[in-house]
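A single chain comes next, written as structure tokens; it is the form predicted alone.
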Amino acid sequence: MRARRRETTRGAATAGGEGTRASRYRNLKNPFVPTRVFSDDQVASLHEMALGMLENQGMRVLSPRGRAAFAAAGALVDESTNMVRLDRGLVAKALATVPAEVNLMARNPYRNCRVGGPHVVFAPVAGPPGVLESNGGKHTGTMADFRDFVKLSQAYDVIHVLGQMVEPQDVNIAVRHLETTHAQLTLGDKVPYFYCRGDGQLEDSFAMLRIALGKDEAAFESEAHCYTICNTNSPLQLDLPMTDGILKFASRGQLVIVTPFTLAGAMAPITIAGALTLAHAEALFGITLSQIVRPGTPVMYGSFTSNVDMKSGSPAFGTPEYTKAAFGAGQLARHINVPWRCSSATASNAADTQSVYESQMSLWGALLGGCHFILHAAGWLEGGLTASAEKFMLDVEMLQMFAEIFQPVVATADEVGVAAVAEAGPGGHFFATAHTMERYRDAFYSPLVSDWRNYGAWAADGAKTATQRAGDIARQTIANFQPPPMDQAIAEELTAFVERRKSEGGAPAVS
């Protein structure tokens, strides 16, 4: 028998971050023509009229610095109203220096990602106040929450980077960035996220990050090594920790994705058109911003426009207008050719089934038309309030089966297997054949929470539904984890870091 060799595709992390990891998860293509929602004369309409936004209207910058910067670069600055205009060819030369596409350098260089092109990355969800208990329950975010975070995000190859999982209130805000960067760097080798919260902040975060990689401020603003999201205020305004951030990121080099919030019907206008012209101006905004500091710098078009209930005002997400104004949003990025953020998103309240379907109508929004980094990809709820376990272990499984779609279709005249219609011959089965036999134990994805047996089966062994079995698999991998490795020194050397500015006071939040 003809030995056949593939990669595994199940995604479990084992001790020194190797073994059963499935590399085709780590840097995914997608080979999908990107769907379309406008015409390229609308698309370019909307482009237009959202320069025009900027020209005559602006925005109203919080941040003194912020507005500085625009100055200096020609922007019509009123510091009476804090209110900047752009004229468009402003504009234009700071979208000509973004690059098209860019690395994310991980640690581990097995985690290095691209962002742009056909590449896809899929981050973990960002930012929950609270937590999602097994029983039902919900808890404020702790830092062992963090931490169990961190570790499923590390445990699965399909999600390619790190990310604030959960806000961790049961540690003081000033040195909160301290214990979520030293989690992410030593409980993980992905590209960490860091939370703009101010300079002092952002400075130890990257001093921690040097130290970790082994390099100095040269070598480490060379290439982009962390990534955050600056939200714009929408409608029109930037506040002063988004735009500081905006320089500090761009400063040193390191990814920054604007990204604006625009619910139609609340914070823009009610139609999609209007939601995604709205959005698209205030993205603009911030990736000139981004430009203006350091032209060449990596900076990505962030998108999050969807709608409201209008019965009741709450967000909602994974609706047909969400997964359209994807498809737009991705048609608006592509016109300026910048990389492109989505995200996977749910009002849902549980980990049940609500939850599921919305995620994957918000996926397809975004994979369907062409996003490059998708944020809440694993573990989000409740319109972003939450994080839940059993959640992450569900939408994993999801990314695992979009990577799966993303695989090549092979139809040589040996995948075909005309030998194996005439082995079986009329009436006959494939079980057996020679072609079965060579391929049967990967010739199909693997799932890692769907129960296939049948009810007799499934019922002898509990009757546990797919959340049920989520939840036992997310305790499993945390019960089981175990940290890539990091060299002694460098680990005592970040720990005495985080020991000194703690007892320094750490850094003050900016608001």
The other form holds:
Number of protein chains: 2
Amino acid sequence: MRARRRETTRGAATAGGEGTRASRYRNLKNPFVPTRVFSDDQVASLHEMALGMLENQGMRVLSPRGRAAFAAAGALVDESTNMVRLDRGLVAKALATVPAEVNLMARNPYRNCRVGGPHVVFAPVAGPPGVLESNGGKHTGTMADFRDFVKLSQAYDVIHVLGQMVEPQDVNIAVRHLETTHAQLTLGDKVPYFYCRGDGQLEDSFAMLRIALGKDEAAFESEAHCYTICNTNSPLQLDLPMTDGILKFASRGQLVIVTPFTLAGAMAPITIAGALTLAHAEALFGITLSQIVRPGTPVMYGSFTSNVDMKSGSPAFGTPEYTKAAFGAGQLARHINVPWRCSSATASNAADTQSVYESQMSLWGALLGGCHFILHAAGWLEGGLTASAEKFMLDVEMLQMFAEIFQPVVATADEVGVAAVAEAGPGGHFFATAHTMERYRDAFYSPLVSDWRNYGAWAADGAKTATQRAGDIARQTIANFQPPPMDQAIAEELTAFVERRKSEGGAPAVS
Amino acid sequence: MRARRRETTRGAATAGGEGTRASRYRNLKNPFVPTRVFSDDQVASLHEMALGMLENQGMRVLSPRGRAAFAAAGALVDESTNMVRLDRGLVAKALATVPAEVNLMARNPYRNCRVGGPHVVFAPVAGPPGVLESNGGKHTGTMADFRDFVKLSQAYDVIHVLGQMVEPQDVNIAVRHLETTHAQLTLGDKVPYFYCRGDGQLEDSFAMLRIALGKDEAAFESEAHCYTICNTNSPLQLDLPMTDGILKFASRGQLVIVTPFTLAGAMAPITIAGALTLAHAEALFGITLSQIVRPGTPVMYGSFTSNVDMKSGSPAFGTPEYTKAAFGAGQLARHINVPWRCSSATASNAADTQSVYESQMSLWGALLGGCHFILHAAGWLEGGLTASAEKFMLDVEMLQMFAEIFQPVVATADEVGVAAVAEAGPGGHFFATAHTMERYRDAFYSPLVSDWRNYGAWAADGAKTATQRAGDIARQTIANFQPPPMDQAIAEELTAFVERRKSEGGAPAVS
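Alongside the form predicted alone that was just displayed, please also present the structure of the form predicted in complex with another copy of the chain.
Whole complex next, starting from this chain.
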């Protein structure tokens, strides 16, 4: 076990091709006091309004098993309308058992990470059906694309977990989960993301993960080893696969992130406070279900509140409203002491300046808002309809910058260098002072994509834009990729599992 | 006077071509609690170290008049080395008279603005010798470029003052100030920026500004009507034109922004705390001089701390160190209760994704740091060596987004729309609810540059990147520009002034 751990570490160190600072990026702590848009009284009032929505109106639950679980716990269930109403006592009881911080255990212990408190995790884009090509064209996602994005996600330490970066539509949906799980488990050693498309697919994925981890069911279920997103269908509806996903993940003690997707003016009230309050009610509802199934199971408060363009109805992301909603969502999550997930997002159709300023507006909203888990942190474009390798690398650059911003600033007299100021003297310079010589090798962030050369040197080298350079880096990272080591017996067992389940026809995707 | 004011307002409303929300952007208040990187004790300790530098080492002052002013106030002046040392009592006495907030009075009262406290001002790029063309080429700045950038700066309400957006090198430097002042005063009605290149040039610019304002010397000097930047030559040196500029601006009661430019690892210690402490000492030194000249004269604490690329020695901007330094500089400025100026900056050679992510990192550092005046907020590229119209518009978009983020979020039950949630019902939508219908026209920020259409519509319309669209908008804004109204007699008097002073040979530029 010890030998294997060491081997794995070497693999991780070489895969990324990053400098000495990269190890800083594995486990991030956000040192900043969260930015607020609401007073404490306002937060309490919004929480009360959300509880009122759940008591008076409730949510429609399309899963009979979900309704039964709620009914058994004392919720008011109307089987004629599928509406489930919760009194505030039931919600309070559930919130009392939610863990404030959660460990995510990877097959490589150096990839373990933690959410909640000061801890922050960055996850790649999830869900795009398409891929944006470097030439500006688009194509439908394939399994080859999926593997490339696993490689990109594995290669950079600032991406802390794996994901469902693109939907591989060249693989039948009944066996797709076998292929995507196999890719996540063999090309990466970080915590994987499994889709909730029915119990059969999840049992397959959990079984494969246990093989990769070398853990039995009891050990697997004692801690979170994977995560999923369960979206509500705003307003006030929880569909079959999402409800059953909460049931399955909670029963196995794996991390479920309950995320209402509330577009203000479309599926939610047109105001920030309104969209957040509806989202809060729906998140409370899903979180309550998780704790009914298994008190203490890890669950996160997901928020995804943005606005539509009122001219066209198109969803917009990384807008000022989005940033303020992130600040507010963080306050609501802290009010109930549940770890909070937010996102980086943009509506841009290209890996251009809009994509970057919208994504960065999202990231600041999330990170200054005190977010613990950023989904879609790298590679998202076009409102989530395409994944882009260029955008992935631009995002990794921004994420590494945030990781550096999180590092504390030292303020001792020695660090200030009062003696160096005396040594340099008026009009002098600090290049050769002892203070500089002791520190210069690792004093500053060394960028991946940014080019700081002067115009002449940059132009002579092809005058490439940052987006072009990002594409070059992505291609190079994929070409140089070395998968993390895995015991031969485990690799064979995983392959055999996939082959067997494929020959059996896989498992139906529930929708 | 009343009629003229109304006329001017119409002019302002038509010049920008912006929507109804634009008027929000004229006077901004930052509602957020500043983000901190230091504890209060650390800030006090850095302040003490800076005072120690001024007491023990002092600064070299190249202006004899500056040294005389310091000596008369009780500073220790060594005329053999030009070194001036300040005891902490002298600094404390000066800080006691600095106004915590300052009004900037424009010729159009609707363009008046305020710095300090919650108030924030955005100023355009200053100083680039070159212009980046839309095709990627570069040329040396001309007076035509200068006028174009005045038009861009005047046209958008979110740019609050004018500036020296590019250096027009097709005009002789002895008369250049006459042309640039004339352009600022006739193409704009916002507060202008004058360079400190000797008393003669400043007296010309002040005289022209008094003509435009219709104010006598006493009225002019009773409030700030223009601003300047006085950079120290870090480390620990104040050159002739900068020292004399502080003397002149302070004696006339105009706003001087004392800004050390401390590149960590080059002209400042290699650490963030060290570069900030040196900058703090130098800023205190210049601020003290301003208050010696005229206690109570408006002055700002300028910070411009970044780092060099230790591989090449090139300056870098918008780095993680830059962002953290901004947070820290804000704390030091608040410690002495002096309004704080910071910057938006990037080292990128193109108006590409790097330029945007670096500039936005700078802006968040400044604005979450509690900055009152952002210089270079629009149009800066290439470490300040080029101005770019494309970048200007991308920055205006980001600044407008920040202006929107500053608007408060309402959290009443009516705003939340509890009734609308009941009306929409589970699985419904909010497009047609009364709550939406009452608010949809002005619910959200309407972007200038961002394109939120779907991929098909965007591709069919030319698949333009955000940078290309920004260039289109800049060209359209310049083409449609209407100068703000000005009394004919005043316009003629200004022209006559310029002609007379040009015929007299202008005034020498002191360097």
